[in-house]
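Just one chain is shown here, as structure tokens, and it is the form predicted on its own.
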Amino acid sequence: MIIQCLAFEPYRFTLTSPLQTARGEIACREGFVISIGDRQGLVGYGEATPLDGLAMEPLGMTRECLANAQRSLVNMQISSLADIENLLSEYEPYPAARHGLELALVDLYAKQQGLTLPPLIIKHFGGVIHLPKVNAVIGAIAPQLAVIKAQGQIQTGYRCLKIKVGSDDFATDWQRVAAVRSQVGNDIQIRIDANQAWTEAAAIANLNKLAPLDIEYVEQPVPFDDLAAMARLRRSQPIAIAADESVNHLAQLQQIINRQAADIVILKPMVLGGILTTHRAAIIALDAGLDVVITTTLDGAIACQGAMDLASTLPITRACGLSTLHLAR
């Protein structure tokens, strides 16, 4: 196929209620919807939505990258997924822009073959399509509000809850998790996300206090670049460790594997620069004996669907963070 045209439009959505995290409040998301057409009139769609604090380029740089692609990619020919990756090699330092361009090109390539994304991925990489489990998210809110939200999410059908922790007051964090656990019972999985908020000493103390609440795992309890501390945490307390902000590219993933710094890796296509790189990262992690969870960065509908399509092709069993669209309005 030959690229005929490339366009991108800005968009913005506000969350139904701000999501409170250890890094601060997330109240809205901004990005770009990308459309790429071929000479047969088919159009593929992508999304580039950078998020501060996750090793992505700022929004203005995303716009510059897409404007550059608008000039450089038109009339280029694509005959394979490898061609797409080669065409986008210059955008490696700009993962949100690269994600949006790649998703649009892969979507267009799939349509050219009369396929959707999951069967295209299976065709090229193998595997079996399945429906991934998903988790719901509860922010760092008051314990009584967390209980109300958890009960509503369980009534909707969720069986796994991710609760944000890492506030300045660990006693409130503990109360939030304990209150939810006491109300939802032991059949519901609870995982927690500290967003790098703790020191190693605080993480050991806090996780030992949380362990009796039957926590599935903790995401990124310490700063992303302290893999030695993460490795020690795996040995010094009973809750499984998940690397999130520590996994921004394949080299970092390999460091985590080499240093045995995590039990689980959280892979975000927007952070890693696309679903093809994320698929490669997932296979590397699974082959190394790590569990994998695919999540979004509170993206819009196009990126969320791309992440869901990817997760549906991977042999992963843990619930994924793919149910964030209901947070938008």
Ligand SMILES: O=C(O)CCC(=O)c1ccccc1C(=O)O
Contents of the next structure:
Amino acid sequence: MIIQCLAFEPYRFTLTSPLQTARGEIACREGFVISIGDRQGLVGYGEATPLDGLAMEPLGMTRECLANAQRSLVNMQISSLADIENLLSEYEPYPAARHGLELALVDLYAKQQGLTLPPLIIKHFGGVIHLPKVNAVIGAIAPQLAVIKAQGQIQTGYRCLKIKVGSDDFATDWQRVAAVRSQVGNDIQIRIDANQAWTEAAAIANLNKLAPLDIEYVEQPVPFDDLAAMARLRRSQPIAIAADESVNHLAQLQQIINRQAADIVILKPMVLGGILTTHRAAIIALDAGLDVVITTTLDGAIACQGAMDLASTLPITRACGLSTLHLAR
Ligand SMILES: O=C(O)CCC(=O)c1ccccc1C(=O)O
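Given the form predicted on its own, corresponding form predicted together with the ligand:
Complete assembly follows, chain above in first position.
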């Protein structure tokens, strides 16, 4: 196929209620919807929505990348997924822009073959399509509010809750998790996310106190670059360790594997620069014996669907963080 045109539109949405995390609150999301057309009139859609605080380029840089792509990608020929990856190599330092361009190109390439993304991915990489389980998210809110929120989520059918911790004093974190556990009973999975908030010593103390509440895993208990502490934490307290902010690109994933710094890796397509890169990361992690969880970065509809399509092609058993679109107003 030959790329005929590339357009991008800025868009912005607020969240129905801001998500409170240890790194502040996320209240709105801003990015670009990208459409790429071919000479037959087919159009593929992508989304580039960088998030402050994660390892992504700022929004202005995303815009520059897309404007550059408008000049450089038109009239280019694509005959394979490898061609798409080669065309986008210069965008590797700009993961949100790369994500949006890749998704639009892969979507267009799939449409040319009369396919949607999951069968296209399976045709190229193998696997079977399944519907991933998902978790609900509870921010670092007051324990009584967390209980009410959890009650609603369980009534809606969620069987796995992810609770944010690390933003208050630990007593409030513990109360939040304990109150939700006693509300939902023992059949519901609870995972927690500290978003890098703790020192190693605090993590050991806090996780030992939380362990009796039956915690599936803790995401990113310590700063992203302290893989040595992550590796030690796996042995110095009972809760499984998930790396999230520590996985910004494939080289970091390899470090985590080499240093045995996590039991689980959280892979975010917007952070890793696209669903193809994330597919590669997932296969590397699974082959190394790590569990994989795919999550959005609270994106819009196009990126959320892309992440879901990707997850549906991978042998993932744990609940994924893919149920976030309803947070958009
Ligand atoms: O994991 C989920 O369920 C949703 C994703 C999520 O919580 C998130 C969303 C945006 C930025 C960071 C995070 C995070 O996992 O820390």
